[in-house]
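Presented as structure tokens, the chain that follows is alone, the form predicted on its own.
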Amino acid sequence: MYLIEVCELHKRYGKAEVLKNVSLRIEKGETLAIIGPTGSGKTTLLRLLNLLDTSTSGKVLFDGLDATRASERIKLNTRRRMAMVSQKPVVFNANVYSNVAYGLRVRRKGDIHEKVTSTLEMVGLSGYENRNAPILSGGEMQRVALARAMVIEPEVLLLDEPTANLDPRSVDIIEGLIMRLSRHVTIVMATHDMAQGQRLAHRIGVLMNGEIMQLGKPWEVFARPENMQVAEFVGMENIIKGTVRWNESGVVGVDVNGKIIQAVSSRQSAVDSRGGGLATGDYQLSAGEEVYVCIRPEDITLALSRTSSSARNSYAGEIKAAFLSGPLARVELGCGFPLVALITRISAQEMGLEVGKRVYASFKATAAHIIIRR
């Protein structure tokens, strides 16, 4: 049994309906991150299953109890299993140690003492507790806020932009502190921050227009997006026309521009345009299909002259522009189809390049992601 099942949830306000028949499992223990744009319905969704909001329609069921439609007390109950932070950390005009040992004192819990040191120790705030909250630092004020959600022992936290505004050293503080929380307790995290949510969830789930778009581990959302809308908000740069020629021994053949891209063909790398995965077995991709080809930039590799690799697909091509960033060096190509790379900063010194320079770009068949245009 799951610990958290949503079942076809639906929520309007007035005319607009903000989350659309959306679906999903939570298995205890494990840490969700629903990403998607501002506005997609990400804080809608935790406020549901919170139970601080009421569904239009669907359930949100804990341990198989529907507690949608269940008794306020039942509610309640089931509410005191869970703590949720928002993205705007919310402080009581009070010291930090007040702040912390509040829920506590509503639950008239014993211990509080020892309770909230321990958790202050746990979110690096020993020693504050005789400070005034609400003039701490953001990301201070947002450990006050986790604490205050972890003194309960919650079975769930709900953490809804846990980093937004803040600046990096707060924001590494932060995820370290989720990091080891997600050995304690159930996560459901909204963030729009896709690496956030490759660096800290076992799931992620896509939020856009009110819609899951495709749930899955970190790798298969970002390497193999089941539609155009995930491609391109999970920042998959190169997605490239073309047209099937030939499907053999599970390989297909991309005619782009006169020019061949090679692609493992299966359910895991084809999938409709439209949306969802494709339903049963393999899909047989045939000639003539319509297709678009995607290509992380960091799965292709530079170099000045064509090498012997098990790299299926090798094209040569001039650098159009080239961009440093950080440890990463961003390459764009012309190929006879644009392409962009990502390489290291060292890699690049190394082989001079600059606009104009002559490469060679390649890539595995693997790497390359079959999403059908229809």
The other form holds:
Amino acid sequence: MYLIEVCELHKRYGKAEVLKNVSLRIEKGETLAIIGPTGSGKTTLLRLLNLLDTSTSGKVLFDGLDATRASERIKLNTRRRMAMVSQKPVVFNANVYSNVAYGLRVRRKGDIHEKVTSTLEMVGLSGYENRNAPILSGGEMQRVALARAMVIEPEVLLLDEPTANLDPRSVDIIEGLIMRLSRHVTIVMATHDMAQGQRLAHRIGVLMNGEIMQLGKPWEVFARPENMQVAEFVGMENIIKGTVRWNESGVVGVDVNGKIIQAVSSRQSAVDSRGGGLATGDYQLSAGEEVYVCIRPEDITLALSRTSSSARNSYAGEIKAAFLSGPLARVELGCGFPLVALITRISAQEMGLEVGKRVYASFKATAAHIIIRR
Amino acid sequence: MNEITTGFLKAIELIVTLDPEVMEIAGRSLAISLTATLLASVVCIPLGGLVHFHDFTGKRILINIIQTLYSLPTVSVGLFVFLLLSRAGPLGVFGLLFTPTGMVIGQMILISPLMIGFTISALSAIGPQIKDTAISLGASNFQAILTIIKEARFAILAAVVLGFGRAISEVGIAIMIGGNIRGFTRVFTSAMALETARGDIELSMALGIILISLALVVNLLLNRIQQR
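The structure above corresponds to the form predicted on its own; please provide the structure of the form predicted together with its partner chain.
Every component of the complex follows; first up is the chain already shown.
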């Protein structure tokens, strides 16, 4: 049995439909990240899981028991198995100790002092017991909020963008804590930071406009998006329109403005671009099919001469734009079709890449992912 | 001008030498107003909570009425309580007219709207995220309400202090319900009104200085509370 089952959940605020037919199953001990842009319904979903709000329709089951329309008593008992940390740190106007002890006090638990002390140690706030919580920094406040949730040893931890708007150091500390907790706690976390989802989660659900668009292992979501919206959200910068010309034992040739891009059409990779419930396992791409070819920019390598690498796809092109982005260089090419590549800053410098220069872009057929155009 | 200077010096003397009459009046004033404030707090803070935590039709109107009553004229309350407590009134049998108890009742009525209204404002100032956080951390509804009241404690305390300030400085009830009976119901304000009329400026001034000092203390206290 699943620890949490979400069945066809709908939530409407006035005319706005915030969640549409969301269904999820969460296993005990799993870390599930819900990623999606701001306003996609992540917070609403977590609030419904935490029984803070009531859904318009649909159910949330804990251990098979429907808690959505249960009595206040059952709701309270169910809620007491969980803890939630909100995006904006909320602390009570009291010292750190009282804040962290809150959940234990309302449950009338014992050993409060020991538990609070050891939890504060875990989040690196030992010695902060008597500090007034509202005057702490944002990062410290969020750690207090996390400690307050951790101290009650919940079975389920709900985290709503726990590191949004925090400095990198605080983000590191909090991610480290989440990683430690994920060994024995079931975690559902909302984030708009895809990389964070990838770092922390066992599975990722992509929530867009109130709908779960895709649910799967992090690499699947990032490398094999099921539709255009997911592809764009997960950073598939190269989404190129084309037409299938041939399909030879799983390798597909896609015609893009007269050039052929070869892609491995794995059984899962060809799916309906609406992301609906189309069974894709047996789907065979055939010639004439209209598709999108998606290539992650970091999967493209650049070279000054045509190399004999194992990459099936190699195109000569001219650099249209190039600029630095952190430790990486983003290079925009024209090679019959536009292509964006992300390479390291060092290699960009070594190759002397600049606008107008001719280079060869290569990528493997397995790096090209196909979405059917409908 | 000379009269004011000598009066002021005499007043200081009365205070410094702890003049028995001045001290007696000051003690009684404090006792009556503190009692009224305390009793009003016990009634008004929960009432304010009741209004805040419940949704009902006419809630907005009720709050508007309560806020209007902040500036309830003291003489109107005096008249109302007088009619209640006078021999022929509905509570006449208790013989509370011209007693300190009657004054306490009058002052309670006077400051209740202020205290209820400020309690509601104090609770409204606590954002919904505090309640959500409490509930999310496993608080029952009742525990969550207690948490919100605790969050608003400084603002609620400010309401209490303000109520006390209004109670101790009012004169209408003190005269109409208390009757300014020497050694029994005479307080700061009624004594000042009477002594000034009788030409005993020094006593009036001494009481006035103490009253203003009290107001200062109340204000300092309020500032401290609001800075928390």
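These numbers come from a predicted model, not from an experiment. Numbering follows the first chain given and starts at 1. In this text, the rigid core denotes the largest set of C-alpha atoms whose superposition between the two forms falls within 1.5 Å.
Superposition on the rigid core between these two forms places the CA atom of residue 70 2 Å or more away from its counterpart.
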